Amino acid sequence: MEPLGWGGIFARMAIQFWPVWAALIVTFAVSIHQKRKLGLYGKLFDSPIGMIGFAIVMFWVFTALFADLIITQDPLVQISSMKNKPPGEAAPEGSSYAYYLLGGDNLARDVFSRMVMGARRVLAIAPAATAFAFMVGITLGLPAGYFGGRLDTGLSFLANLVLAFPVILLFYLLVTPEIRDTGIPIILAAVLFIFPVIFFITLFNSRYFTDPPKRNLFIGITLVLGLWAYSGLAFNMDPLGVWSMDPNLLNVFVAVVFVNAPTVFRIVRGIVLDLRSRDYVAAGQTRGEGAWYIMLWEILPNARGPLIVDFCLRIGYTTILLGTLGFFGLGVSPESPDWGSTINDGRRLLSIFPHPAVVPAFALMSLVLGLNLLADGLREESLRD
């Protein structure tokens, strides 16, 4: 078969997608209706940039869920005869599909389904790594900006101790597979990771501290979940296997806990320190409420818009040091398609193939690109609330 020209690659691409296409269309039509009835991310939908922003993000969410669907060839399987192919190029004949849309690597892998793959990888830790460095920032943030004094000054101490290194260095050294023979990273995970059962604990005991039957039931449901999840990923001790982490995983997601929880601590703390003198804060305190239902329940919603906005932009910046460290061979597995590995192998042929490096490296900028014009969007919307 003679090689595809680009438009008959873009072509093809647009219908490898064509789950992706179906889901934004479904998600974009019932969000535009019931935009009025959604709070804030109804309100994302009256602006251009925060709609650009979201559709871009949402773009690689479902490219990451609907991999399996869009893929040409298996992104790990390497054909002799694909090496450094250009894009378009015909596949040998009992392939999976016709063309290597995108082109082959220096490992005679299929460039384009490695990029699809990539996103899946990308979007399993960044988000939920950031989730847990948000609930280890609010944790202790809420407590140190609210009460101040002695535990402030301490919490602080600590977090501008982290804040002192070099961020580069400081993840270069936690996922270097030398410090897991050391212990470091299960240490950090046994006690970043307990965060999220103390904050839902604490919420829900604040919440419902006047209804025993009702805190105890949700009480209850956060230990047996929170614990179990907990096992797994911090001790790999899961009984039933659902919750588990390889140990390079474990290193990167410890890694980006570590590094982004005191910069949230800081955010947080400077927040609650400017609400804990408004009057509503003054007026439940008048009613005696208890102070962590004034920190969870009456402070953390005001400062929401802020701290959505921050969650964003730090995925953008975690999306951005994961493809650093994969483009140091530090990433979660040499053979894995993320981004930065992705990079990392195109680049050493860059003059002479560029398409292995540029085509992970555009699909980096472009969901960073969204992440970025979705905070802004965000930012431009809580400031009119």
The other form holds:
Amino acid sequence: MEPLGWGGIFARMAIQFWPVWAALIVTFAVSIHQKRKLGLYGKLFDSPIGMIGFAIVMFWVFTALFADLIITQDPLVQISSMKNKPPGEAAPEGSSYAYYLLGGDNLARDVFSRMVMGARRVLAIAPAATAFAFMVGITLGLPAGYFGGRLDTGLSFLANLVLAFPVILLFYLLVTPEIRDTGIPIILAAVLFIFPVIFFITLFNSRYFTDPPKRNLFIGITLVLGLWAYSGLAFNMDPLGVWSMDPNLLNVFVAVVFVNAPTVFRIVRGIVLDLRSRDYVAAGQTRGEGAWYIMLWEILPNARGPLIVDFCLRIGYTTILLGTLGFFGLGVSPESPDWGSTINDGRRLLSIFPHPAVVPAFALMSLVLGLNLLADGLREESLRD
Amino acid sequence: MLMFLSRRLGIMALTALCLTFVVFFLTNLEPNLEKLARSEGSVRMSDDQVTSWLEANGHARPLIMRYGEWLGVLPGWTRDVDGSVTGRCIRGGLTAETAPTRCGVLQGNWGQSSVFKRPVGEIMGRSLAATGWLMLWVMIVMVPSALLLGVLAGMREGTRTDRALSTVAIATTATPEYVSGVILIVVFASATAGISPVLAEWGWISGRTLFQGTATSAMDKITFWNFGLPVLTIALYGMGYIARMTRASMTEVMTAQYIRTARLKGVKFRDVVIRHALRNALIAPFTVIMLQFPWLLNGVVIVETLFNYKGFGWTLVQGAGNNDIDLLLSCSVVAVIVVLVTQLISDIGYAFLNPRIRIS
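How about the form predicted together with its partner chain, since we already have the form predicted on its own?
The complete assembly is shown below, putting the previous chain first.
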């Protein structure tokens, strides 16, 4: 068969992405129709920049969700005749799709399918790692800003300590096969993963402690679910075997959370320092409300604007960090289709066969750009009221 | 001011001490030392031999003592086996009598690199000089263009210029170095793709590519063609962030009372921007530029690896990848010092530039 031209390649790719287009159209139609009822999310559709950003982000989210439908070839299968072939080359008889849409890489795998599967990989880790970093940062930043004093000095010193490390050095020290033997990632995971449980327990306790039955119910649920997931994720000892994490992945995950948490801590602390002197906080104190109630149910909701914006930006930053890890070949298996390690694989032959590295590079860039635009739109809209 | 300075310096020293200890701990973990023993001694050593090698080379003692020796505050270890004395400080022609008691970082002894088989101090000096050139050019390219971009975008908020320039700034911050580097190489330094084949066909360039895809030759002689791409790669990523900060600060200044007064007085818009707004608008970006150094350090590591430029970042990767403990330790000391010093400069500079801040 003849190789495809660029027009044919793009047309075929657009067809492959049909579940994504369908999902995007439904999302946008529903959201724009209902935008007055949807709060900050609805207001996003008033800002063109925010909408573009949201569309790009959702494109990749849906790509990750429907990756199995989109891929044209198995991302791990090697068809030796397709090694380093340019985009649009026809695949030999018997393979699952007639073409290698974006060519083959140096191990003769389909670049297009690997890029699509890479989206799943990146979007599975980056938001989750960011969420954990936020849990840690919020749980520590609130009391540091609210109480101040020794606690604040100590925690700030620790945060600055981590921040003074160049990130790559920290990765080289934390994400190595040797360090896994010493159990340091597990200790770090044990410390970092307990924070969400602490966060939700204090959250429910401060809210419902006047209503013991309800409080006990909520805290009971948190404890059971939280500790169940905790035992599985941090120690890989889930009795039912539902929660577990590959040790490689755990190492990467912990390192990324560890790098991000201090920055979140500083942001939360700064916001709390600002909000602490507001009248509604003084009113709460006069009413005799508990410190944690004020922090979690009065200050935190009022800090949500900047935190949501930073959350979007930080997912982008985490994606970049994951790419950096992949670029240096740290903590990922060589088979993994994630974008950073694909770029790393492709760069050796970059000046002769550019496509294996350029495709994931564009994918990563567009996702991060989308998140940045989304954050920009959200910031503009949240400042408006 | 003196109180502030001494307090800051104290905290800095404490931070540096903590960080170097953490790095020392992480690089001297049990598996790392075993690997070191096998690579320095012999690959086929049994576990007992590894243990005795570690003992003979002073690695088998408490961590805190080894850290003290490395730092140079504790006397180096000595070991007397049947009359022949070995020790941390006894080498390179020195005997037990002539060797100094302490030899650590504070005495200027950075150790021996196991990859390059040379003193770490010498390697660091050469690679830091190389990276210094890179940083210098990055700064020369990045800072003026970022400030210009930010000031142009921020001086008339909400206009089309502002929108366009802000989007450019966002796009560059969304493109990490390993992405922009790859794209730049493909566009400008690939013999099969990008613009080089076209230019070569037209006979505009004599070589096969416009720019060179590696910067190895820049170690001897820096030219535009071998240094342009690495500098541009780092500068692009940092530029967007500084430009956005400058824009934010510029828009804030442009709404200030004294700008309106100047405008109402009939001062030309250009003069208002240059004489009145610019100075005040550049206070915030100064801190940002200073705090950008640690980020540049990341960029340097990526770009030097990508372009094969043998500077600090490349050395760090070599040290980390080959379990070269002394080299990695020195790299982290340098990195940590760079970060801490720039933080200090940004604090002090901010106080000097902004008359509203008084340090007591």
